[in-house]
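In the block that follows, a single chain appears as structure tokens, in the form predicted on its own.
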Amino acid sequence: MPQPDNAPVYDIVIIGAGPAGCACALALKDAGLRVAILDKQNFPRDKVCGDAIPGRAIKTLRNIDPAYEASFRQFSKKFATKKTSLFYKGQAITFNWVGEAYTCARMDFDNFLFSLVKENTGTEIFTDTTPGTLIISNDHVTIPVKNSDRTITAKMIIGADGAQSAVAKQLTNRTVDRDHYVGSVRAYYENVADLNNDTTDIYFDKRFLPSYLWVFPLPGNMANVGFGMLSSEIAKRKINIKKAFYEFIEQTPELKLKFKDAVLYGDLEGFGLPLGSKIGVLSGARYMLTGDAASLIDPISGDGIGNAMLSGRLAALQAIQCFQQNNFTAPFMQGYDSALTGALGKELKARYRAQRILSKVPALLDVVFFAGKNKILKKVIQKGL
């Protein structure tokens, strides 16, 4: 298909400028590219999310840049995370953190990272920006803008638009495995009871197991506080997710009296995570997902932004491979699915298999809360936090 002769022609367009969007766009600053990232909103903006930003996030911002991670460091809007507190039938237990883990509210962390964009490089941007359908050439790919007559044109695009990647659902046919997929609310309050700006708490219900309900500390007098099932599990059961977020606050003695004059900021929203559980196609012919759009959020922990970031790094380095070659076959491809597997799929897969066990024999929480009480054996469980 011939080019329109009015449509900008990038090297390479991010579609996403969330945290696996923005590091691409990042580690992309001095490949010598002409780079584009669209994002269907304007900043800054929210994003449903937990709002825990891990040690690898870091990491890949020192790698990239060691002064993106000085800037971060800098950042005020957000706690470090030195603790996790576990409760469960009545007992709680406290671990403390090996590596560095924050918590930071989406809106800011990621206004933080497009902020680092647009002041570092020379990224053209377009927000309030949503593709059409891609079309995908022997030698571009074709980017219609919805709601306009306005096309752009790309040697590569890189998909980090989310779980719901409309890049990964038309060139992948992805469709919703419910067994790799939580289904998840969250939601922010005010003045919640014995929060420590430095301790996330984790609350376990037999119920539920092997999913909990979390209580993030948040600068500014917040907590996020979320709750998330498998997929499989919430239909069929036939659980309303957001009914069983209150009930678990109301018959969890220790939440009930913590929530007494805590006031809910803004509505309890609903969000789906594709877990790294099940990790599909990630690239082919002029393109690679990476982030959510690549399915890659542990299935334990629920985090999906250092391993975001991750990706994108992954995926720049990938492009800039594919210019110096001049090749972007899916063959070629193929180098970015080895380095992200490489670096991510034993680990997910360990976490998935921990998160199935947990599921068919939850006497094992009662285990760990056991070996809690050993110092030995609590040494051994840190090390995973």
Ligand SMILES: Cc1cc2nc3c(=O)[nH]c(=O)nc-3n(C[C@H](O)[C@H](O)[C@H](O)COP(=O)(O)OP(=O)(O)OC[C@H]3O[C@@H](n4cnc5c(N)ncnc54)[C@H](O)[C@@H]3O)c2cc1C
Second form
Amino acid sequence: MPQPDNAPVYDIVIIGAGPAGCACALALKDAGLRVAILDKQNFPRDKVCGDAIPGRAIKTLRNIDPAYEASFRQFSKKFATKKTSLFYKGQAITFNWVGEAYTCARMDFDNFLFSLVKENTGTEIFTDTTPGTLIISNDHVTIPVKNSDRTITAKMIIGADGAQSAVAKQLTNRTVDRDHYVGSVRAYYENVADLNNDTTDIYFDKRFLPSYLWVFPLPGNMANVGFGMLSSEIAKRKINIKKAFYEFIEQTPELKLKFKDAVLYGDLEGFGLPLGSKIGVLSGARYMLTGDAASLIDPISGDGIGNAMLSGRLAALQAIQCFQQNNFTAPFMQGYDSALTGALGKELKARYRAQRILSKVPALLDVVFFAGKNKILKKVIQKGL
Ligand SMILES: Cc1cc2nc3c(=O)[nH]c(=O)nc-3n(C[C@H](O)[C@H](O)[C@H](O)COP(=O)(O)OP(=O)(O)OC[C@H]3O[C@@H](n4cnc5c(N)ncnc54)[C@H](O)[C@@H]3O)c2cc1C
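The form predicted in complex with the ligand, contrasted with the form predicted on its own above:
Full assembly next; the chain just shown is listed first.
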């Protein structure tokens, strides 16, 4: 039967093929829907990040399909990290984690997820493809492709296009709230001294509390090194974050020694972290937002990969319901909001409270170091990590 001109070509178009978008595509594998994923870049591609892969990312892979989790366990370009060492005022303290976590360069991790989508699902993949102005009408979404005369249509779209989400900006008028956004820089270094493959290092400096500089080990004698601060603090205190990064290393005796023979690999790059301390609009008629496009990053640890993947999976589950009920209205889409805030809301609120307390009472860090010397209190802290 001939299709009308405006018939949706796809059931679902996912915009962005990072952790959120790939988790969503993987979770839609057996839904019997015609799915496409678009990304403005080609893969493999880098993404500025700390490269710490939280346990929630692996748990989400398992929940989608245990075979994907098994593939990740076979994946060699990673370290399993089991401890964090904190350094402050010349003291060091090491905490063992209860949960699992890894470090893996995002170039490799994201390409691993992208390859899972490519090899295991019928998702149609369009890289080097950027959508223009989206038009949501009664029965479909029109997605013009920038710099081309092509137009893609779908019954619904899922915004998974990261911290600077064009989908969120267009559909929800989202703007950056500096009190809930971190400005950060990250560099790769080769040959950093005294790295343990199973330990992530965090350095505090009283000038920047509760922010910290991280040094995370990566395969190939590499380290991911970065520093970030709330954007409102950066603006208020007129901090040049790139300068502060180099000064942090230069003026912290342990770091100066650690980086004595280290070689900067590539550039010091900046990027933003939209924090889950303020979650905005998550969905509307015929669309949902996931991952950084929905502002889901943990305000204390900066972890966003696990939450992005969880949101991608939950968006897929909601999308399946939409097709089962043939209902794409804004009120029905709220099922996704409820599922996501049910899964993450309490945790994000508690982490935000902790972030606020630590920034108002920096002396609490001294308490953590004091408590960490006590076996029982240390166990309590480790459980909360
Ligand atoms: C410096 C820094 C350190 C961090 N450290 C950690 C960490 O150690 N652990 C952790 O868990 N999290 C960390 N995060 C957060 C983490 O990087 C993000 O939460 C995570 O990448 C979110 O995944 P996502 O899929 O939502 O977005 P992204 O990973 O940003 O993926 C979005 C995808 O969309 C594509 N895209 C963007 N715009 C468009 C467009 N207009 N059209 C089409 N495609 C588009 C991009 O090319 C990209 O492939 C850090 C972030 C920063 C900035």
